[in-house]
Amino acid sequence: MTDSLLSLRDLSVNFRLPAGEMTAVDRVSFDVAPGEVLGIVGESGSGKSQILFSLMGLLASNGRVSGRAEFQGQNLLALSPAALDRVRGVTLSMIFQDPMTSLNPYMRVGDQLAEGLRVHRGLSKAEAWKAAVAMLDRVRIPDAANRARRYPHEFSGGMRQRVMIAMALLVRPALLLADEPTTALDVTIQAQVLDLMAELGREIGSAIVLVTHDLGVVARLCDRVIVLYGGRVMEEGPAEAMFDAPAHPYAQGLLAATPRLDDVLTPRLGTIPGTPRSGGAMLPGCPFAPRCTVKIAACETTQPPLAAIAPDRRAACHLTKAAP
């Protein structure tokens, strides 16, 4: 993808533990085009969030990242903390999973939004406050001018997540990272927040990388999807194509376990046998092999390459036919 906004190549994340080194992300590569919404899906422990944390320079102290992450001509993984600070909150923003632990409980919400504009855009206090109130109104916070003077604990969970969206998009970033942004919300509020995030992203022109375990969220919001398992990419392609005909056995299992309103004939949801893999030493073969019901001998011993199976689609499976 020659016009990539973000280009990851062989991104790996490892953690030093008392029992040894654990690999959370193993040589992941993908591209994000300007204005695109990319979904990264997989079970808990598949490495989804660690990809975003590594891009933001927010890995735990025992974490180590390698590879390249080219963003607007810079390798994010090689930037000094000071240089990364000039990117974070300016052209690269993030919405975290739990807004209550991400917002400062001792600062008024309006001040937290205005701070980014004063630091990164050089606005005066009055100008920044006015812009913060306008964005709170834009994300449909009722009585935004008065609510801006309140503290995070005075907002509901859905409203706090709207504040996080406002904070992330206020500086009009080129790329927005979203880590399970609706996990703690009920279904009705979740839909509102997702639609709002997509609407503002289109309005501002931001590309979005959305981490989630919910395929319904992907179907609602994403142009393209990456399926992760055990820190590796199992499948990648347009969201519509993957939902219509998933290629990898793991992607097939995820979709079979997802309720569908248009399928009233299937009496029970599918299940994936075994226990999800979450880090540890890398297996010589496919990480999904211990749970795969269609595996062959090669799956246990040889890692399948992530190969093209159709235009703009890739899968890492010995049983998947490569594109001619």
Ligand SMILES: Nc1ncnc2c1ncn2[C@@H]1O[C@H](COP(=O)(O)OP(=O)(O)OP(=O)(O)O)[C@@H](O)[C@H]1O
Contents of the next structure:
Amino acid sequence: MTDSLLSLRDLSVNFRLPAGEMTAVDRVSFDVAPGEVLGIVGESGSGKSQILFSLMGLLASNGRVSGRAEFQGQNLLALSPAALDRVRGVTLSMIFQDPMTSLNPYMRVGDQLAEGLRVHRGLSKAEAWKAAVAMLDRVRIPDAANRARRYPHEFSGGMRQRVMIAMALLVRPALLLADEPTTALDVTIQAQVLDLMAELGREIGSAIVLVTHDLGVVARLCDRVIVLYGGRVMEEGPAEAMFDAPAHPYAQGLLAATPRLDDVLTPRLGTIPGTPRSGGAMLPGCPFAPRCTVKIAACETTQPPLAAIAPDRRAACHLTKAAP
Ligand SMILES: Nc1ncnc2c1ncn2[C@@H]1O[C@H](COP(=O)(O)OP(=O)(O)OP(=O)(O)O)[C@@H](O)[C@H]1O
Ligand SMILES: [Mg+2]
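Coords for the form predicted together with this ligand, given the form predicted alone:
All chains and molecules follow, beginning with the one already shown.
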């Protein structure tokens, strides 16, 4: 794809463990177009966070990444720490699950927001402060001008998460990576915060890669979706098409485990019988085979290729029909 903003090719993440190597992400490839919202779903341990961490250069020290991740003409995986730092502050932002991991508890919220603009955009202290307050107001922090002088612990969980969104979008990034940005919040607040993130992203023109357990969120906010299992892409396509007719048995199972997609109270994934793969060597066949109710002999022995099943849909299953 020539118009893609982010282009992942065969991205793998391996961890060194006392017992040997463990593959957390296995040759994942996908594209994100400018302004697009891509959802990544999959049960706990499927490799969602490690994909994002590897792009940000934040893998644990026993982790190793391979493959390519072209972002605006540069391979993120090959950048020096200094070059990656420039990209991260300016065109690539990330929102983490727990805001306290990225907010500095000893620094006033307004200063934390303003700092990025001063360092990376060269704004004066006063200009940066003004922009920070305007952004806090934009994410609906009440009395933003005064709140900006407060410290993170003086904010509620929902407000802290909105501060994170403000901080991530203040630099107007071309791409925002959001890893389960609202799991710490109660469900009604989660929906509001995610809607706000998507709305602001659209306004700014940022593409978003949104990692979530919640298929209701994907249905509401995402243009396309990737279903991960055991570190591999099981299915990829437009969110609407996948919700209408999931192709992969794992995606079918996820959807069957979700009673109402338009319900913000949608239960979390993980109600498919069996337990997800937890570390160790990759199976020779499909990682989902041990839990799959429709598997055939080949599923245990041969890895199904991720093949086109419609012009813009792909699935990795021996049983799905290829596009004509
Ligand atoms: N430093 C590490 N050393 C060894 N294994 C690791 C390390 N970090 C993560 N893993 C493993 O990598 C796999 C993928 O982890 P990842 O954090 O990407 O899962 P996830 O899909 O984000 O799950 P969750 O939904 O729970 O956040 C898991 O099996 C996890 O245990
Ligand atoms: Mg995770």
